[in-house]
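Take a look at this single chain, the form predicted alone, given in C-alpha cells.
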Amino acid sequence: MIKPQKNVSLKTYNTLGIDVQAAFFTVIKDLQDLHYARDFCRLQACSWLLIGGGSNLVLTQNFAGLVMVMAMSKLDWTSHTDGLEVCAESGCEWDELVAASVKRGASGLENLSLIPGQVGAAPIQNIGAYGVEVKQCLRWVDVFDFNTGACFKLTAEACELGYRDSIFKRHPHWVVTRVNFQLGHHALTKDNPAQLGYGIIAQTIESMTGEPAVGATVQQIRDAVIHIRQSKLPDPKHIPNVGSFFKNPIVSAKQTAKIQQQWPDLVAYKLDDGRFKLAAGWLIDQLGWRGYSQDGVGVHQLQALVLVATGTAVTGDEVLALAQRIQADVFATFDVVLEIEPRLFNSRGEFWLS
C-alpha cells in the first residue's frame, strides 16, 4: 500500500526546473502501486498526474492532486530468427534502452539516440528524429486504465500513431506500463539498410570515421546522432528546457509555394500525401528569436526551436507567454500556426491553449 507524501516540490521532476508543489506525491514501482494510487485518488476525490522523465511538460501551478513518478524499469530481451524483441517497462530511461539495443547489435532505434525521457512516453508522443519514428519498431503496448483499473494490450496499429500523436492523446486516463519493440537482429546490411535520409547524419559519420556512410554500423549512427544532438541542443541538466517546444507544422503544397515566393530558402520536406512539413525552427529563426532572453526565459542561441529557462525562479506561465509571442509572430509573418509540443498542466490537470 502506498503512502503518498504531502506538499512535495516538483522542481527536480521537470526539466524546466519549475518549482511548483504536488499536494500528494508517490513513486510507482510496480503495477500494484498503480492500483493503490487509483484507490487513493478515488477516496480523496482528487486528480492525478503521472510524470516520467519530466522532459515534455510545462507546470503552471501547484498541482492539487496526486503526482506519481514512474519507476517501473525492467527490461526483457528475446532473440528470434527474424530479429531481437525487447519488452521495456515504461520507467526505463529511453536512451539507456537505445544504448542497450545498439550494444547487442540490434538496429532500429539508433537514430533515436539521446532523446530525453522514459520509454512510456515513446508511443504516446510517437517520438521521432532523423527520419525514424517509434512506430517503425513498435509491436504492442500494455496499458492500465486509471478510470476503471483494467489492464489491456494494444497493437501498434491500434495505437493510432501519427506525427507526435497517438490514441493516448485522446485517452489521457490510459497509462502506458510496458512497451514491446521488434528490432533488427544483426548489424545493418543491404536488406536492413541504415536510415540516412537526413544528410547531416551521413556527413557526420563520414567526418567522424573517414569512411563512406553507406556502410555505417548502428554504433556509428548512434555516435553521429549523439554528436549532432549535443552540438545543437542544450542539456537540460545544465540549461533547463523541454527540447523542441513546437511541432513542425504541416501545410499544403499551395501554402508552401506561397511562402517560398518571399522566402526561397524555406526549409520544407515533402510528405507522401503531397503536403509539406516545414521546419518550425527555421521559421522562428528568420524572425530573429534565436538567442532572445528576457525576464528569465529565452530561446536557445543554437536552436530556435528550444525555449530555455535562464532565470532561477521561472514560472510555467512565463514560459508560455514567450511561446505565445513566438506563435503570434510566426502566424503574422507566414500565416502558419505553430502547435506547442510539450503537455501543459495547471492545478487540476492538463489543459490546451486555444
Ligand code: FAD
Contents of the next structure:
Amino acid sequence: MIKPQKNVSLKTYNTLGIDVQAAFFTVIKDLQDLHYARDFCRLQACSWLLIGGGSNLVLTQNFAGLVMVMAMSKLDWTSHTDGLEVCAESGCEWDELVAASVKRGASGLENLSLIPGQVGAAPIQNIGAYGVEVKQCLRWVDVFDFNTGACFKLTAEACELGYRDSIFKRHPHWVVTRVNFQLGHHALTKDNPAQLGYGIIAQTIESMTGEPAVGATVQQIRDAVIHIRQSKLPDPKHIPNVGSFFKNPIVSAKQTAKIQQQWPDLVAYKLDDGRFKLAAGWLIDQLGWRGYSQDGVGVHQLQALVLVATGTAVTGDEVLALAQRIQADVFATFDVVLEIEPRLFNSRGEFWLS
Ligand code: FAD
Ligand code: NAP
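Please give the corresponding structure for the form predicted together with the ligand, as opposed to the form predicted alone shown earlier.
To see the whole picture, the full complex is given below, headed by that same chain.
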C-alpha cells in the first residue's frame, strides 16, 4: 500500500537540482505499488510522473499530480552455455549493473559505464556512448500500462530502439518495470570483439595498462571509459547537469558539404544511409558558448553539449532559456536545428518546445 506524501521538494530527485514540489509523492517498491498509484491518480483525477535517477529531465514548475520514484531493485543472473543473462528491475542503478556484469567478465555493457540513472530508463532513450547502444544487449522489457493496469512483455525489436529514441517516447503511459539483457560469457573473443574504435578509448587503455588495446579485458575498457568520462564530464553531484542537452543533428550530405565550405573542420560522421551525424558540441563550441555562465546557468567548460546549473536557485525555465538561445545561434549560423535531449515537464506533464 502506498501513502503519498504531500508537497514534497524534488530538488534531490533531479540532477539539475531544480527545486520544485510534487503535490503528491511516493516511492514504488513493487508492482503492487504501481497498481495502488494508478488507483490513487484515478481517485484524485490527477496526472503522474515517474522519475528514475532524474538525470534526463528538466522540471519547470511544481508538479500538480503524483510523482513516483522507482525503487524496484531485484536482480537475477542466469548463466547459459552461450552467455550470461541478467534480469534487472527498473530501480537498479545502471552503473551498478554495468559494474556487476564487468566483474563477472561478461561483455556488452562496458562501454556504457558511468552513465547516471536507472536500468528502467535505459531503453527509454536507448542510452548510448562510445559506439555502443543498449539496443545491442537488450532482449526484452516488462511493461506496466498506467492507463489500463495491464502488464506485458516487449521484445527488444518491438521497443523500436533508435538514436536516443524508443517506442516509450510515443507511449509515455508505459512504465518499464524489468529489463532483460543478454551478455557475452567471458572476456572478449574474436566473435565478440570489443568496441575500441571510438574516440580515444584504445589510446586510453594503452596509456593506462602499458599494453596494446587489442585483447583488452572488459574491466580495462570500463576503467578507460570511466577515466575519459571523469576527465571531461561534470559529475552531477558537484555540478548539476543532465548530460548532453542536445542530440547530435543528422543532416543530408548536401547540407554537410555546404557547411564544410565555410567550416572545413566540421566534425561529421557518415551514416549508413549517406546522411551525416554532426557533433552538436562542436557546433556550439564554434559559436563561443563553451564556458559561458550567467546567473548560475551556463555551458560546461570542457564539453559545450552540457548545460550546467551552478546557481543556488536555478529554475528549469532559466535552463531552457539558455538552451533556446543556443538553438537560435546554431540555427542562424549553420542552418541546423538542435533538438533538446532531456524530457521537459511542467505542472501537468510533459511538454515540448516548438
Ligand atoms: P530519468 O531522468 O529519471 O527519466 C528520464 C525519462 O524517462 C522521464 O521521462 C521518465 O519519466 C522516464 N522514465 C524513467 N524511468 C522509467 C521507467 N522505468 N519506465 C518508463 N519511463 C521511465 N545518456 C546517454 O544515452 N548516454 C550517455 O553517455 C549519458 N551520459 C550522461 C552523463 C551525465 C553526467 C548525465 C547527467 C546524464 C547522461 N545521460 C546519458 C543521460 C541520462 O543519464 C540517461 O538518459 C539515463 O538513462 C536517464 O536515467 P534516469 O533514471 O535518470 O531517468
Ligand atoms: P566525444 O567522444 O568527444 O565525441 C564527440 C561527438 O562525436 C559525439 O557526439 C559522438 O557522437 C561523435 N563521435 C566521436 N567519435 C565517433 C566515432 N568514431 N563514430 C561516430 N561518432 C563519433 O563525445 P563526449 O562528449 O566525450 O561523449 C562520449 C560518449 O558519451 C559519446 O558517445 C556521447 O554520446 C556519450 N555521452 C552522452 C551523454 C548524454 O547525455 N546523452 C552525455 C555524455 C556523454 P555520439 O554522441 O553519437 O556517440
